[in-house]
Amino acid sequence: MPVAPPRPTDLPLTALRAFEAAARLGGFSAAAQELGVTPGAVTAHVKALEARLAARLFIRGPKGVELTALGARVLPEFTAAFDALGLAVHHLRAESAPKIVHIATLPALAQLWLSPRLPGLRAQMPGVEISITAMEAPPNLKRAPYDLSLFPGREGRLVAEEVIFPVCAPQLAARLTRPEDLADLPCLIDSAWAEDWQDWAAVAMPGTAFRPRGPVFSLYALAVEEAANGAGVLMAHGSLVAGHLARGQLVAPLPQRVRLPTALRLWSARSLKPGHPAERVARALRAP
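Atomic model of the given sequence only [the form predicted in complex with the DNA]:
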């Protein structure tokens, strides 16, 4: 006659993780995004946790949530614990498959920057598999299973400056000799980098109220293709159109180039051991 409740159910790990993410990121939506679930799921987890503890962890406000004193007191401990767990998982992965390097990056960078460099990388380090995952925002490297993260930003090891300038198909170049000509040409806009046009115009056409008009793309690589097809002028990131420029598919008729405050940067969660495949990949990417 064993004396044991059917399941001596401790606090559910998933709910704790949801709480930690929500508390650390300051919102349920942000947590949902990090965890890859819908906000409703986070709401439910936190609610379940609070119900079980019979105590509030967040104060619900109309413009978001805020930690209660209780929540704030315990958050650091949970963050540290989940960080340790994430690190342990990282090490487990690294030890069990030391020959695979996982890289997280933007879709545009994956296609236009990383992809052309892959053959060289593969040749340089045979036996090492390079896996690339595209995502819209940099992952939390302490949690998500990536070795390297390549994104525009201000932190991390510099890989390439971000220099932007207008490009178009060669047959369109004749119609684009001065910045003012842009008003008469369709401007291809990438939805994620919509501000590029303003950033460039602010420097290249100071004093002018320039508003680009043209089709919007959610995939930068698609915009590049359309530009090469002659659909209009694209605000190009230098490092992403180098191939098209070299092959003559695109040309840059205007001399004005603008350096963005962010640059293409690479970073990794843990300090990479020299000689480790991930470290070798990082080094190779930094010095192309």
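Let me have the form predicted alone next, following on from the form predicted in complex with the DNA.
Just the single chain follows, nothing else.
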């Protein structure tokens, strides 16, 4: 009679994914954030995997975890495998729903830069559905279900240069005729781009120990609206306040402008075929 030996049990894919993420990112908390689970869940998956293997993959210490020699040896293969799986899933999604384009971007870019352009994109591409997800950091497009990533950076298609300068409501402009006047005005500070003030002051006010004083905002779009309401002076990103400047809601009284080393860029993890909706969206958004 035919022999049917029991098939060896596979290692759980979820546990392997938890190991790869923790190993690549250097910790269970970072892996949990990427995977959308709790650090305790990542820890449990890794412990279960180590128990199945009867081998340690991490060395636990008071300052975190480190890979064992075994973990370090196998990590590149698992990273390549999960990257390949993620790209295959991207391809499957694109083939099954070719007229849906998912874009990940900063909340401020979604509200102030992308939103005004969506009507034009819809008019250019009838039938194409454009979904926007706002997040604070660029996703790993090899794994995350997005077609395009729009963030300040150094890689990808150039969309707009990052140029910063002070802006305020028209009624405050008379009080801001030189950089030194900022010491007597509230300076609106965005918590994510708090260093913008110092970057600009280093060029516009060299040798001056300038420290901005004023309210802090975690939403850049809210800081822009407060500047337009006359609450103070905001260090603006030119591409994000272009509409407010054009409508006269904000003015830029000072001539000094500083170009940042990063630029607004559009990036995709896979090659976009000419004519594909994602490629058409990317082409429509990039700099002329």
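So that the term is clear: the rigid core is the largest set of C-alpha atoms that superpose within 1.5 Å between two forms. Positions refer to the first chain, counted from 1. Just so we're clear, the structure is a prediction, and the values are computed from it rather than from any experiment.
With the core held fixed between the two forms, Gly27 has its Cα displaced by at least 2 Å. Shown in the overlay between the two forms, fitted on the rigid core, is a CA shift at Gln256 smaller than 2 Å.
Here Ala41 counts as shifted, since its C-alpha moves by at least 2 Å between the two forms after the core is aligned.
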